[in-house]
Structures are given as structure tokens and as C-alpha cells.
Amino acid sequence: MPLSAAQLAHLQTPLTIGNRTFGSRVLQSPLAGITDRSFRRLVRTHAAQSLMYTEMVSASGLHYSRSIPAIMDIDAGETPVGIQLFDCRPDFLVEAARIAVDQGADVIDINMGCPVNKITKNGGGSSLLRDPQTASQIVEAVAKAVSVPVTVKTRLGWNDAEINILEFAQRMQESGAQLLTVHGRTRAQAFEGAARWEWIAQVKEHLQIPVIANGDIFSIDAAIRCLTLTGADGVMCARGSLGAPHLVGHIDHFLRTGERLPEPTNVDRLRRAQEHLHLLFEFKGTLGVRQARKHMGWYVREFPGAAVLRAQLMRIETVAMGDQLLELAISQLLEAEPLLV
């Protein structure tokens, strides 16, 4: 089912979050260990106006370390960018939010959806779905403390027996959240099973603030189906962007123009992998090269010899090693299929 004319017209207008306006309704999700400056720069080359987020920052860690972690680094001119925070202590989150604004954040996002045990066992992430009073206190305190919009990213509930997203979303709005992103899974699901977009549709019906749909946005077609079903004010790409930093921009371009940009070829993906490797080394040195290994696995796929190349790239120790492997693979692809790569 295609988007209605009214839905499409709405999605082609700027996204207003509190006192800020953003040119795109397609967002890049914060992803731990992924959405650093190098990744955001690659996404930004395709999505100039999209709001994207840093990796989530521990408010407790920020409080006790008294230093600014590298994951809060924002490039000059990178805007629009949000910084996502997690914790269960309103005072720590207020402190962290003020620091984030000083770092250049256009938006403060509170993580209330992370399912990882090391986060939830300390009261953060999706455990706040079980403690709506504390969640409300957090949003209210942070919203009063900073001048930029405060948003919340959450899930449907703790598990199927405790789906409380409708009541929870209403409380977040009443507490001062100016946008809600809903991942259509419970904490118990983690990233398994299909995202239940029908719940996001109900959230949209209940709220006046913008609602962003998240979960299983792996393509333009998935984004259209999600937006059609949910009536959401936009979509947020997460795992779909792994090895595909063009995805946010391609969805945004389609919503604006109706045109599908060409999908990257195998050679395009390998060249983008090479660019990503160099950016990670530029920002992080040898650590960046080690972190690049997982990204190589996402870029290198679906062509003859991809599995062997992936295995080799997973062991690289230097940029030169990665360059040599990627350049050889690109040459072989161009030689074997010069018009189809």
C-alpha cells in the first residue's frame, strides 16, 4: 500500500522538534560502537539535513570521570546532531545534558530502550519502562535544564506481558519530551522477531508530539510500508545502515522526489569500506583499524569471493593491509564484471 497524498505531503515538510526545525524526517539512530564521527560523516555525505546521533553516553560515567569522552566529539559544522544519554539518576542526566549542549548537541535524547543487561541492571535503558515515575522525573528535569529539545527513544515494553508503551508515551509527553522514537519490539525481544509497527500506529494516535518509527527499516520499501501503516512523522534507520551509510539519504531522497537513487555496486561498497577504514584511522589510530574490522564485514557481501575477503579483513592490523586487500578485490571485480559491479 503506497503512502497517501496527505501522508506524503506531511513527510515532505520540515520536522519540528520543540524550538528546532530539521529539514529531513529520516533520522540515523544512535548505535553503540557504531555511530562515531567517522560513521556519521559517511551518512552525512548522503543525508545533509538528517538528524543523527552520537553513541549513547553514560551520565554516571561522565559525572565520575570529570572528562569529556571521545564519543561526545562532534565535528565543526556537523549539525544537526543529537547526543544520546543514559542513566536512571535525574541529577546526573541534567549535568550530562548541560555538558552535551556545550559540546554542540542540537537535541538531547534519553535512552529508555537499550535492552542490554549491563545497562538495564543499573536502572537505565529499557528498565525505565518498568519505572515510569523515574522516567518522568528524568524528562522533566532535563527539559527544564537545557534550551534544546529533549527526546526519548524507547520500546513497546519489558516483555509481551508488560507492553505499556501507550501509557508510558503519554507520560513522556506530559513530562516534557518533544519527540518520541519507538522501536517496535519489547526488551525481551532484543532484536529478534519482526518489529510490531502496529503498536507505533497506536502511539501516534495518542500523542501530539512527533512520533518516529524505528525497527526493521532496511530499505526504501520497508520505510514506506512502515510509514503507511504507522502514520508516523518519520523513520529512524538503525541496523539497516550497517555497511549501508547511504540508506538514510536514499530514503529521504525518495520521500522528497519519488526517485529511487541507484543502489551502490559491489565496487562502490568496497570503496566506501576503504574510506571508512581511513576515517577510523584518522580519528582513532590503531584502535580505529581494529574497530574497522566489523564494518568490513558489513560492507563485503554478496559477490564471488566475499566470504574469503571478509575473513581476511577481519584480521587486518594496519590501514595498508586493508588497502591492499580492498584494492585487489576492486580490481578483480572490475576485470570480471566491468559493467555489473
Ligand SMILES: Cc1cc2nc3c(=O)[nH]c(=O)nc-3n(C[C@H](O)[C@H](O)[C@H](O)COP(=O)(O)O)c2cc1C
Given for the second form:
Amino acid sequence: MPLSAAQLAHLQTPLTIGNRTFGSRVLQSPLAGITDRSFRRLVRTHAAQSLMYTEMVSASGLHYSRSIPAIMDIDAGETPVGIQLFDCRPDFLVEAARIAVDQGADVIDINMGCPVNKITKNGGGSSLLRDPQTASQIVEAVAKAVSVPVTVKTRLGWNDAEINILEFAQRMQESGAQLLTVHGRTRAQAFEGAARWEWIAQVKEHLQIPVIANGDIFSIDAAIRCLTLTGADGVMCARGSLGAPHLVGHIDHFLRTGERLPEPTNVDRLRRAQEHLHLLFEFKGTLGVRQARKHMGWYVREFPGAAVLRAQLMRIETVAMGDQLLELAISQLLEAEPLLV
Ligand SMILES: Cc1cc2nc3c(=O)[nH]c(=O)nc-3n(C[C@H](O)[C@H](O)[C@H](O)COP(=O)(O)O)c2cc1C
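Now show the form predicted in complex with the named molecule, given that the preceding structure was the form predicted on its own.
Okay, now the whole complex, with that chain kicking things off.
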């Protein structure tokens, strides 16, 4: 079923979040260990106006360390970027949110969806779904403390027996959240099974603030199916962007124009991988090269020799090693398929 004309017209208007307006309704999710400055720079080359989020930042960590972690760095001109915070203490979150605004955040997002034990056992992430009162105090306190919009990203509930997203979403709105992103899975599901977009449709029906749908947006078609089914005000890409920093921009372009930009060829992907490797090294040195390995694996898709190349890239120690492997693979692909550059 295609999007209705009214829905499409709505999706082509800017996204208003509280007192700010953003030019796109396709967002890049926060991804710990992934959405650093290098990754965001690549996403930005395809999606000029999309709101992107940093990796999640621990408000307690920030309070006790008294120094600002590099994951809160935002490049000049990178805007719009939201900084995502997690914790269960309203006072620490207020302190962290003020720092995030000083760092240049356009939006503060509170993580109420992370399923990882290390986070939930301290009362943060998805455990806030079980403690709506604290969640509400957090949103109220942070919204009062900063002038930029405060958004919340959450899940359907703790598990199938405790799906409480409808009440929870309402409460977040009443507390001052100015946008809600709903990942259509429970905490117990982690990342398993299909995202249940039908729940997001219900949330959308009940709220006045914008609702962003998240979960399983791996392609333009998935985004359209999700938007049609949920009536959401936008979509947020997450794992779909791994090795594919163009995804957000391609969905955005399709919504604006109806045109599907050509999918990157294998050669395009390898060139992107090389660029990513160089950026990671520029920002983080040797640590960046180690972090680049997983990205390399995501860029190298199916072509003859891909598995061997992937295994070799997983072991790179230097940029030069990566360059050598990628350049050789690019020249082999060009020789084999000169018309498919
Ligand atoms: C490696 C990884 C890191 C993630 N880090 C964060 C994070 O820092 N903050 C957050 O709100 N969600 C995080 N998520 C969840 C995603 O933002 C998203 O909600 C989830 O992957 C569902 O979307 P998808 O099915 O399209 O991947 C992470 C997911 C993955 C796979």
C-alpha cells in the first residue's frame, strides 16, 4: 500500500521539534560505538538536513569524571546533531544536558530504550519503562534546564507481558518531551524478531508531539511501508546505515522527489570504506584503525572474494594496510566489471 497523498505532503514539510525546525523527517539514530564524528560526517554528505545523534553519553560518567568525553564533540558546521544522554538521576542529567548544549547540541535525547544489563541495572535505558515516575522527573527537569528541545527514545515495554508504551508515551509528552522515537521492540526482544510497527501506529494516534518510527528501516521500501502503516512523523535509521551511510539521504531524497538514487556499487562501497578508515584515523589515531575493522566488514558486501577481503580487513593495524587491501580490491573489481563502477 503506498503512502496517501496527504501523508506524503506531510512528510515533505519540515519537522518541528519544540522551538526548532529541521529540514528532514529521516533521522540517523544514536549507535554506541558507531555514530561518532567520522560516521556522522559520511551520513551528512548524503543527508544535508537530517538530525543525527551522537553515541549515548553517561550523565554519571560525565559528573564524576569532570572532563568532557570526545563522543560529545560536534564538528563546526555539522548541525543538526542531537546529543543522547543516559542515566536515572535527574540532577546528573540536567548537568549533562547543560554541557551538551554548550557542546552545540541542537536537541537533547534521553535514552529510555537501551536493553544492555550494564545500563539497566543502574536504572537507565529501558529500565525507565518500568519506572515512569523517574522517567517523568527526568524529562521535566531537563526540559526546564535547557532551551533546546528534549526528546525521548524508547521501546514498547520491558517484555511482552509489560507493554506500556501507550501510557508511557503519554506521560513523556505531559512531562515536556517534544518528540518521541519508538523502537518497535520490547527490551526482552533486544534486536530479535521483526519490529512491531503496529504499536507505533497506536502511539502516533495518541500523541500530539511528533512520533518517529524506528526498527527495521533497512531500505527505502521498508521506510515507506513503515510510514504508511504507522502514520509516523518520520523514520529513524539504525542498523540499516551500517556500511551504508547513504541510507538516510536516499530515503530523504525519495520522500522529497519520488526518485530512487542509484544504489552504490561495490566499488563505491569500498571507496567509502577507505574514506571512513581515513576519517577514523584522523579523529582517533590507532584506536580509530581498530574501530574501523568492523565498519570494513559492513562495507564489503557480496562479490567474488568478498569473504577473504573481509577477513583481511578485520586484521588491519594501520591505514596503509587498509589502503593496500582496498585499492587492490577496487582495481580487481574494475577489471572484472568495468561498466559497473
Ligand atoms: C550497535 C548498536 C548500538 C546502539 N546504540 C544505541 C545508543 O547508543 N542509543 C540508542 O538509543 N539506541 C542505540 N541502539 C539502538 C538503535 O538506535 C535502534 O533503536 C535499534 O537498532 C532498532 O533499529 P534497527 O532495527 O533499524 O536497527 C543501538 C543499536 C545497535 C545495533
